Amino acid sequence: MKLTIDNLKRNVPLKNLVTFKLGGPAEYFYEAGSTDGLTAAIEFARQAGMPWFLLGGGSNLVIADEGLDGLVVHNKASDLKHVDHESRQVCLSSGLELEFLVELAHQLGMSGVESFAGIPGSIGGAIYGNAGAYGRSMADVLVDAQLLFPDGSIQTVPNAFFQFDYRSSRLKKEPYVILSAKFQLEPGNRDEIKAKMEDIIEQRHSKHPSYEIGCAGSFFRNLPPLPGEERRRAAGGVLEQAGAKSMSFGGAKVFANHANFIINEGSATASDVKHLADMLKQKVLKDFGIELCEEVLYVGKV
């Protein structure tokens, strides 16, 4: 596949790509079918000195308004889709949705990646994120993943070249691309798998903004776990007690039914979303003396 500037589209609006509903336009944009077409495209943008980003599910982002320079590939290569049964493991392109790995493992009758039900976004920026819910993340289910390296070459790795962290790999600092990722599932019973699944939704419908309002996921992390315990303290609670839930600036403001949501009431900007997110912390910060961390990433000049 050889692609050239003219088989670029130009100036393509992608607050539609994105779950938050905002930003400006990609000066360049390809839409990648097939892992041969992500390939090609990426390839295409190093090869000419392009700055390019590499946009999936569109969930965890504040786009600029401003847009962004070069070229803004989306992936959406769905070309490979396998099931081993006998290992109980399965590869799919990273394009795919992480819903579609979890309706697959239900069809499947396969235990293991229930927990992520009603998460937005890829396969390929789950794991770029370490991705999670309830106690699991990709981190432990992924087995291995066929990346594209900085070089061009195409190579297969282990779950250990991640270094996967709380919402973290090593994706977020060095320029590998997620072609395909195979994962291991458990033996399971389909009725219960399914049970767990609606179960999770449920919570998630009653304390998240419906997939209507702009919203990006969990603005920050949650926060490292208190000495002697466990489990990480919800960032939540925490901009809760700081009177988040009553803060607003321009057309973004926190989500009424939980504190670690900021949305977009429809004429937010992604310097609207930047400037509340720096009141929040500020709050935090001077009532609790705790730096809160941004989960979502900014593209661009935010």
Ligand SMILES: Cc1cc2nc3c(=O)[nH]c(=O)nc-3n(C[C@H](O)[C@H](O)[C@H](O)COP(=O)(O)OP(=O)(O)OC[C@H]3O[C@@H](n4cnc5c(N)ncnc54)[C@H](O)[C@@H]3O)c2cc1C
Given for the second form:
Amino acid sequence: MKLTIDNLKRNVPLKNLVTFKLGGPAEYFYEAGSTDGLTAAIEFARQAGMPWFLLGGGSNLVIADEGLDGLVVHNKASDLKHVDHESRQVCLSSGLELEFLVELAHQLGMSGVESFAGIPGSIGGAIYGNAGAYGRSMADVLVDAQLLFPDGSIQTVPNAFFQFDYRSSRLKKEPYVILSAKFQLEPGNRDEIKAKMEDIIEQRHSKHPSYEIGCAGSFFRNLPPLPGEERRRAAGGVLEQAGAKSMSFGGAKVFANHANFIINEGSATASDVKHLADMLKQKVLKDFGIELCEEVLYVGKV
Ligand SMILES: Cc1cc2nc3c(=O)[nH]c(=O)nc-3n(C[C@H](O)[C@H](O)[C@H](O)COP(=O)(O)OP(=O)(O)OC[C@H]3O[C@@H](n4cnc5c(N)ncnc54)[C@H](O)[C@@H]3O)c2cc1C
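Got the form predicted on its own; any chance of the form predicted together with this ligand too?
Entire complex below, previous chain first.
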């Protein structure tokens, strides 16, 4: 498959494609419905010397108000859905939602990914940021993945290639594109899996803003564990002690039920969100000497 500039849309608004519901348009835009289309779009941009950005589910992003130069490729590749019942491994296109993997495993009565119930976004985005919850992350279940390398070659790389860490992978520094991924599941009981998923979804509903409210999940990374402790310290707790819950700027506001969520009250711009985030960082630094670090990604000139 080969793309030309005529296959691309121009000046496409991105705010409806990101969960924060803000940000400007893409100069050029292509929606890739297959792995071949995804590869062709990235290769087109590379060969044309055009800047490009790969958009998954848009659930971890603050897109600049002035939009993005070059090509935005929206990854909706969903052509690969393979289950190997014997090895309990499933291989999926990177543009499928993480929720697809969770529901598929439930339907198959296979365990291992139910902790991810309710995490929005695509499989590619989840691997990029080693998404996870309730003590498990992508690093625990990924066997290998097919990547498009910067030189245009396509290679299958093992889990270790990604150098997974807390909400991080090597892909945050190097521009590999995940085309598909293979996951290892375990024997499980369908009813128990369902019960766990429902429990997790209920906990999420009680803590998180509803999906209609613009946000990008936890805004800041949790902090390293205190000496002698194993679990990371919740950034939300520190923010709450710093008085974050009463803070807002423009249309951006700290969520009343969880101080590590910045929400879009409807009219927020990316620069409102950035301004509020900077206010929160300064307050926590002043009060506790702690430097918070964003988990969400700013894209473009925010
Ligand atoms: C309400 C809410 C709750 C959330 N809860 C959680 C949670 O519990 N745990 C958690 O970890 N996160 C959580 N998040 C954050 C978010 O869902 C995850 O970070 C998610 O995995 C992002 O995936 P995405 O497809 O939306 O990526 P995007 O936001 O579209 O992109 C994120 C980055 O990944 C890159 N990327 C996307 N696809 C690919 C690919 N195929 N190859 C290479 N790079 C790629 C993008 O270029 C970008 O740099 C939450 C978000 C919201 C809105």
